[in-house]
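First, one chain by itself: the form predicted on its own, in structure tokens.
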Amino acid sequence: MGQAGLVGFMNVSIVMLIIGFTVLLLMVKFELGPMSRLSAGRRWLMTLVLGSGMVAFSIKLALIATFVHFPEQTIRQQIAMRKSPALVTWDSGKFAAAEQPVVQVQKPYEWRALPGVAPAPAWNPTTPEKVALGERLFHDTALSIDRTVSCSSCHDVRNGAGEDHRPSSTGVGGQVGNRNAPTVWNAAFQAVLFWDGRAASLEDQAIGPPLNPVEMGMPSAEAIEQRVRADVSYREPFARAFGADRPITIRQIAAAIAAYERTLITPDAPYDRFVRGDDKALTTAQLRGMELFQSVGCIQCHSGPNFSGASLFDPPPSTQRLFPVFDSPEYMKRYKLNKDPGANAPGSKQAVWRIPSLRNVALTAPYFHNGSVDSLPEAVRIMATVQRGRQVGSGTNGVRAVVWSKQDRTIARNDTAVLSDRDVDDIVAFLKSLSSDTLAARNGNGG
């Protein structure tokens, strides 16, 4: 309703109020008052009581009139009262007091470092004996039908970043899968595993590849048990890990592999050092990228210390997301982003995928479920376009004020509608800060 409509409504309402009060006053004076034998003062009191609804309505009309006729004088004061106090900003690599008020959300996003220990289920506590056994099983090609493929064949943790740098991995008999092998580093923090999220734990996930006919090709869980039991050198390690005189079962095999994988965590990234208090751990470009990662909305999915809403840290509203959300014929055709529906129904135009972690993402190319993108900047452009609906161009951003509060560990900046090439570079720089120092040194760079 426009201002003119409100004024007309108020005029009619005032006339009706006058008529209503007049009728009510006459009723009390000439009918209710004499019948109740009330004095003049009590007759006025009865009028106000019976007309309380009209009194309240009159007050509301007065407030509406105030805001309609004097909007600037009444509203501007409220805005001034809600201005944020000056915070600490980062400008050209230096901290300074903010001159302009910063809009704060009710609960600012809190940036957190990765813990040094991964949680384990009560029934499968992590022990040194289990970890040692699990490491051996993880690297044992005997768990594949032709003894040529191990877990580490696709998830290289000794020399690589926990994957194989191939669009799709090669399994037994030279067969090639249809999905990219995700890194196993920090998988211990994920609430669901596999690209489509079909495994609820590391223990569940550990049994998948050995039984997959394309990956390791074992015909059954019993066949895996028999293969491990046949190797007498496994008897003592299993006895130390799970107790003597207990038969080797698929449950124990999975438990040992999972225990080993829970030690594959990387809390030694520059980002972690920064959040823990090292102001010099991030460059100016990385700090700008960190804020963009928040303001563009990347944290809506890639949240928490593991940069995945499908992690164990906070109960997620959903561990999976539609992908892509926004249509981009160019990207769909070039990278075949919606060919595989993931956890969605076959033939769906939009796929459903578990939210992957972005830890060490600069070291784990190629990207996406099908490994179709080799470049991290290109992956950022795709995600900004098809997931966040943002335009990506080479325009300028104007003046920006990036605010970092060490005490609250929050960051803020005024949003921009278009992402420039510099914005993309800054986000990429920030993503590189998620790389483990150890893994980055092993790979010769940070991405």
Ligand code: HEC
Contents of the next structure:
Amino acid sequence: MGQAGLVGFMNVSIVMLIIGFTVLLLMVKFELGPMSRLSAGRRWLMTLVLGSGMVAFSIKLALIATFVHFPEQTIRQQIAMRKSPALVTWDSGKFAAAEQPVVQVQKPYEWRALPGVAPAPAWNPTTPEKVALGERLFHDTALSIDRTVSCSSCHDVRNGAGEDHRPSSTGVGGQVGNRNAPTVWNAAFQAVLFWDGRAASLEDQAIGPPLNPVEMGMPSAEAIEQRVRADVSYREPFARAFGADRPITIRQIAAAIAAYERTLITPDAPYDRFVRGDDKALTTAQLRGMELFQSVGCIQCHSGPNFSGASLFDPPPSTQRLFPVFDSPEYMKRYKLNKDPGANAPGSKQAVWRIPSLRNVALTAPYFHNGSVDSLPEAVRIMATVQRGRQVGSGTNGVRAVVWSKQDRTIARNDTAVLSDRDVDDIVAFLKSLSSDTLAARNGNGG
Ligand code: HEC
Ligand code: HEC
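Switching conditions: you have the form predicted on its own, so give me the form predicted together with heme C (HEC).
Now the complete complex, all chains and molecules, led by this one.
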């Protein structure tokens, strides 16, 4: 039985109540009155006392009938309808159809903070010995053919935000690759790695760069093992991390680097403090941006504590997406965003990419797989346009309408409103709240 049924039931109850009350009045006047020999005034008083008793009893009966006959969901909706404000304002605009009651039909999106520990696979638990060894390997140029490049050359974790601020990185012999170096901070929370999501774990990933001819240029896994074995100062740390009497293997090298990377996490951003209960951690602009991030639909892809549907938080993760979803020839041409099809078949018009995490994004310009966009507001405008089909512009911010379907009992927001420059700024302000304070301080500008 739906809401209509419940409303009908209530109406019938009220009519019955009025009829009952009238019958009682007539009875008191014509039956009880003459018998009781009371004065006219007292007769009315008696009617009132008996009548209100009866009204109370009827209400009780009606409530019992309601709770017995109607599903909990229906009653909750009724209560929600009564509680909702009749008119919701949104900055200058007003919600159209505001006289319609607003009913919450879905469980709202839950915002979550990043945990303080990154999960590790059972075969490679994170130990202090492995982490220390992994840190040394990560910064060791011996893993590259001409001993000039280490992981940290492109992922500066000691002084930077885990990347190199270049559109695409420079590897051995000054060779320039064709993709932007993503930050390694919080990569430990991603279910798949690389822009196209082709690596399934940090352990798998760690062997890639040393063997990549453009990055570190080592000819083979054996060559990497030889390099590390040749350095006697590695013997003791490997023995401590993996047990003595075992030759150093590529698997151990990868395991140690991965263990170190699992400590490169930033659960200390203002956003995390806000979600954990510090009301003052976000500014008003950031709060507006947080709401927009949800209502514009960024959370459809950049979801969960790592702001990526490709992270380990919501199994099974949904890792890759079309980019662009909505065509924008202008943006595509200006930034050559659909030259590289990513994980899609070569020559495809629409590319497929792993959903990147947006943590520390304000510190990791330039943006996108090809590093073609320098400014974060521009990246946000592109995303709103090509991933959400929204118009972005200054000035005319039209009326945002709430569309309530009486028939389906669903609510949606009319998506045609132009996102203003201020909306974009608010989203950018919110994205800055995802920056670790420690990393932002290094950058010198808080993002
Ligand atoms: C020459 C620069 C360069 C070097 C050296 C380098 N990387 Fe990278 N790294 C990149 C680029 C570029 C990508 C993205 C490549 C892609 O997606 O196709 C990347 C991606 C990654 C990712 C994936 C991050 C994510 O969000 O998916 C991790 C983790 C990583 N590198 C770790 C390492 C480690 C560990 C080393 C050393 C063993 C290393 N990198 C060496 C440039 C480099
Ligand atoms: C349909 C899924 C989807 C939606 C919706 C979406 N994004 Fe993205 N986002 C992606 C993908 C995929 C990429 C990676 C694109 C690439 O590889 O160049 C990305 C990249 C980004 C980047 C660049 C990250 C970097 O490190 O270079 C930013 C910033 C971003 N998105 C913000 C947003 C914002 C803000 C919204 C809401 C207006 C949004 N996204 C909506 C899927 C989505």
